[in-house]
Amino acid sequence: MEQNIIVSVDVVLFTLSEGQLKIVLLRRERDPYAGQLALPGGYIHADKDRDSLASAERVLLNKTGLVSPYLEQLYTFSGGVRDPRGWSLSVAYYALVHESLLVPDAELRFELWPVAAVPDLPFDHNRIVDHAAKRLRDKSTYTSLPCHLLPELFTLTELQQTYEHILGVALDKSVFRRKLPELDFLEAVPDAIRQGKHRPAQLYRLRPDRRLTIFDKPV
């Protein structure tokens, strides 16, 4: 007897909160695993979604109310044992947002969990989280990807701290600052200054035409 394949998308949504890299989890409303925390996910609608990216965008919007500034395909997870309903395939994506955009309400009930303390999740969602966290950390060593975890305007100190939180290491401030002029993904915002404890700090933003910049040398 021929078996229908379950085809879905799952999204690992990253943010930085309280100095920790965290992900969004939701409690499943239906079996299997009703009531358990899981990644935002859903079926691919072949009659409506132009591709898996459109599915991921729809799922992210429906489950979290967000349109992420950065959404990238991660990997395809498949097999006959990952879902108790039968053979399944999930196209996994990961996304990044600033924490101020994550505002749960009566309809959008999600939780933030530190990547380092994610509980046991159904299906193979722990494996998906591990893959996504590794991709984020690896890619942060040679691209401008961490900028998507920042607010629209930020200081160079906040940019460095974001890299440090993701990579889990302290970066030399002078080396980091010397590298920045070589990179054209940032632009100083005219007349935008933040008053600090010691001296005013210039505010920057990500250039709209530089969604992702690849560096010549690692951070």
Contents of the next structure:
Protein chains: 2
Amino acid sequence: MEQNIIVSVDVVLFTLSEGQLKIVLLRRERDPYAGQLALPGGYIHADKDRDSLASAERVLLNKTGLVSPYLEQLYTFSGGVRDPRGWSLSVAYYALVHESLLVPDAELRFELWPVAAVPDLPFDHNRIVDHAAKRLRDKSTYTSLPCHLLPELFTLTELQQTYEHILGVALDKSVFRRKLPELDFLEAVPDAIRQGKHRPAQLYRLRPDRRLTIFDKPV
Amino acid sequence: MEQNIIVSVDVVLFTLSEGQLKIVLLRRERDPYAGQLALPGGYIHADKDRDSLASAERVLLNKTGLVSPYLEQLYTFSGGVRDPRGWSLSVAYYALVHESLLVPDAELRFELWPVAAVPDLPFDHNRIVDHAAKRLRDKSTYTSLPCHLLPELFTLTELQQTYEHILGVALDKSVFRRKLPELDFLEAVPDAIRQGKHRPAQLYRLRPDRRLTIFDKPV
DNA sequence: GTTTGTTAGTTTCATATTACCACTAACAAA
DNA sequence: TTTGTTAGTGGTAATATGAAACTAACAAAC
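Return one more block: the form predicted together with the DNA, after the form predicted on its own shown previously.
Zooming out: every chain and molecule, the one shown earlier first.
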């Protein structure tokens, strides 16, 4: 049986840079749309990919050098008009990394674009980006997701600012800090202190067994 | 380019029957697993389906006779081991209907099985069912989703009981009723009253422009 | 040393929200 | 008229929240 469906994955890779939520775009090497900015993506290879998650991991590794960032399936986009080559289906993923892991490389020439000012993209990639940004915002209101945009160790103030950047609202410091202990997804790192010209701050990390904690109320 | 990937859709169709959450299963007409109970599903037809949602609608219509129930994409399952025919990808959907729309038919021989006691299913269909049940429960805590398991007109007590059945917890009547008006997704139907051997109850319906309302706090 | 600036982190308290339970309302049937 | 049953509302103590003031700990300036 011949279905004639092009099956691929696309990844929306988020990071926080200069206080803005940004995504990774790269110039397509091949037609269609060669030379244009687009999401990292590629065909699913039935012979070497265990499943579509493995395809997304492979795409991320090949195109950005990332090994195992937070990566989650977003939505599947499909239809006859989204790709000029024919009826296609793309399993979209989104990923979160701290900026420092996005090392510029002569080989891998990716660009960071603010989510608020993404250029026109080929295929239905703008729709995918919008969908991913909405998911990130929605899910950040009631989960520990924003932790994955931070470095391994971070202060509570940095975490609060990350929530604020994603959600676009100011949070109350006192309320934020009262909630954290009972949500129980962070651990203070002994002797790890962020210094500055002011009172030093305790550093925390995500508990290794808690990649994603779901709250029963919004932050 | 030949990818050799089997692309299909599967649908988890929920209904509330005898106070239990149940799903529709049907006996497969073809191999593999002919004669076994499985989820309604089928190939995506690139020539006639606009997108995978249209495929899911077609499958629902052909296998259950349903026209336009609440239908939403769930997750995409893929890999080389889930289908004996080879590397496959299935876009799973879930749907909600009131029991009365599931009319038994000599042609369409589907069965209702309680979510709590689903038999062993072929492919990874048990995993899909678990995923769908979790989504339904999670999403019901903070949206108007459960309305779609009710008939067009229903009482507030029936709505509360629907939430309670899905969530598995008892809700406070007074709190429940105080919240509803400000969430603003219901409308009282004038002169529509449910009678009984007791005080009659006002009937409500989902506002036509509000298929799914997302709450900012859990019910 | 002492002061100043800055950010970390806690406490206070008035107000808003919630959980719990009691109450009243309206019908049918006895 | 009474009883049973479910519909629908109100009151209150406990809890959570939001806003702000407060204390803590450092570096740098003086």
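As the structure is a prediction and not an experimental result, all values here were calculated from the model. Rigid core here is just the name for the largest C-alpha set that superposes within 1.5 Å across the two forms. Numbering follows the first chain given and starts at 1.
With the core held fixed, the Cα of residue 19 is displaced between the two forms by less than 2 Å.
With a cut-off of 2 Å and the rigid core superposed, residue 196 has a Cα displacement that reaches or exceeds the cut-off between the two forms.
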